[in-house]
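Heads up, the chain below is alone and in the form predicted alone; it's given as structure tokens.
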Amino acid sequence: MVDKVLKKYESKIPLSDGDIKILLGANQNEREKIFALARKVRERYFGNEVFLYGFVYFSTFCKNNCNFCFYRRNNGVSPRYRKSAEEIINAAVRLANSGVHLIDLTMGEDRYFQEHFDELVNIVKEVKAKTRLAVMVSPGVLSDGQIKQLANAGADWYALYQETHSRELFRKLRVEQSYDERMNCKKTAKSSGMLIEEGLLTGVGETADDKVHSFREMQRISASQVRVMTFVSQKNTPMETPKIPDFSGELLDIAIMRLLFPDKLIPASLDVDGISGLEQRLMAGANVVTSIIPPNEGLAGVAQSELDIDDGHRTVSGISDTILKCGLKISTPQKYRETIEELRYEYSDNRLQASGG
């Protein structure tokens, strides 16, 4: 059945929901065929180039109480810090000098920055000016006016993950939060000129139908970057478990995303499995390496707060050999800028057609 679906895809016939479910149920031998096709599709649209994202998680304070997150409000064992503007900008500049193509400014939904929003806006402006790189912001749920301020400050991307598009599962993961409010923030960000990234969390009780629905929702909202990350159990949280994460589902999801989103950016995150899992994710069809973090700066990861950071494995130099081993090469900032402008143009063109223009 999988072979039939892959032949259908190569014949440029759109995959049905049933086709996607067949791919999600592939055995190991069939998965290798899906991975091979995903790499072929990636090469068709992106050649052998890979983009790199520097990650600055500048505040671990959060007002939310997500059941899966190490930095949930009620987790007393989570280390808390809030970096100064100078520290944030300096870390971004060092990442830029190391060779990344984008600076990802991420925080928990920190009340401080929501109440002193001008500080966040100025940080985005300064990072943009001093690095001359694209900037992604992951500040959580904001008002329409705040989102527009970030767009005017030069933010290129707005990242706000649903984690799932099953409303029932969303309520279990993101307790006391509004599904629609998060989706509406992404709509505002797009209308303000920013590209959006959407993300899934896998291994949290989702079904194949849930995944298919999420893929379709990602298509519906025209996400320009789509990602999936495996749930990693966090200490002192409601979802803490001794179970060892199974990353195989994430790899298959990456490959299926590549087939469904052939010209979009798909990350291989260092934050889930570290450097040891990078090769598998690239070989599944990813074309972005995310969560590159400078060592010895007191910055944390999200799913893995310390993994591979201070030993230098989550640096440009630390991942270069793996990228080469996969037959890929690190792209250039100029190529990345061209790529996101193409994504912007594609979205604007789609919106114009939808409006009948």
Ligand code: MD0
Given for the second form:
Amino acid sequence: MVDKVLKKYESKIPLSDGDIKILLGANQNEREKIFALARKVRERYFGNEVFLYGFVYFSTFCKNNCNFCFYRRNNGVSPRYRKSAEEIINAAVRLANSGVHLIDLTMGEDRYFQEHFDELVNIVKEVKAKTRLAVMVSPGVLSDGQIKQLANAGADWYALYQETHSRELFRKLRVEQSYDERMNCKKTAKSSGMLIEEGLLTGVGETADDKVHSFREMQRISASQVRVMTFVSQKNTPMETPKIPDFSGELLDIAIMRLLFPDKLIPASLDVDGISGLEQRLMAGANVVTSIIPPNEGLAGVAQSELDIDDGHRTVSGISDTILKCGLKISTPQKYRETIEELRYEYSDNRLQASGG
Ligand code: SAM
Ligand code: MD0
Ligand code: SF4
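To test you: the structure above is the form predicted alone. What is the structure of the form predicted in complex with this ligand?
Every chain and every other molecule in the complex is listed next, the one we just looked at coming first.
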């Protein structure tokens, strides 16, 4: 069955929902074939080059209470910090000097920055000016006006993960939050000229149908970067579990996304399974390594708050060997700029077609 679907794909016939479900049900032997095709597709669109994203989680304060998250409001044991503009800019410059292609500025939904929004806007401007790199913002839900301000400040990407496109599951994960409001932010970001990243959590009770629906939603909203991360249990949270996370579903999802989104960016996050999980994610078809964090700056990860950070493994030099081992190489800032220009162009093209122009 899987063989048939892969043949169909190779003859350029669009996959149906049923086909995607067959891929989601693949056994180990079949999964290897899907990974191999995903690598071939990545090669076709991106050659052997991968991009690197530096991660600056600059405030861990959050007014929300997501059931899966270590930094949810009610968690009294998670480390809270809010970095100053100077600290944020220094960390970004340090990351830029180490060779990343983008700086991802991420925060919990910190009321401080929501109320002193100019500070955040200035940080984006400064980080852009001082690093001359692309900037992604991951600030959570904002008003339309605030999203436009970030776009005007030069933010290239707005990352906001729905986690699931099942409204029922969303309610259980992102408690007390509006599904539609979260989706609408992405629409506003897109129409303000930013690229958007959409993301899923896996291992949170989603069904195969939910996943297919999510992939379709990711297509519908024209996400230029699409990701999936396995849920990692967090201390002192409602979803805490002694179960050891199984990352194999994430690998399959990455490969299927590569087939469905051949020319889009797909992360292999170091924030789920650390450096030890990188090779498998790259071999499944990912083409961006995310969550590279400068050591000894007191900066945390989200799902893996400490793993590999202060021992320097979540750095460009810490991941270089793995990239080589996968037969890949680190791309250049110039190539990254061209890639996002193409992604922007593609979108404006789509818009023209949609409006009949
Ligand atoms: N506060 C902002 C927000 O939620 O959009 C920005 C932070 S966002 C980058 C945090 C993302 O990390 C979540 O959207 C979720 O996909 C992921 N995440 C959080 N906790 C996680 C966990 N326990 N396991 C896996 N992924 C997690
Ligand atoms: C990552 N820890 O890339 C980051 C984060 C936010 N845009 C990204 C989830 O894994
Ligand atoms: Fe806050 Fe984001 Fe964590 Fe939800 S996922 S609790 S919004 S930091």
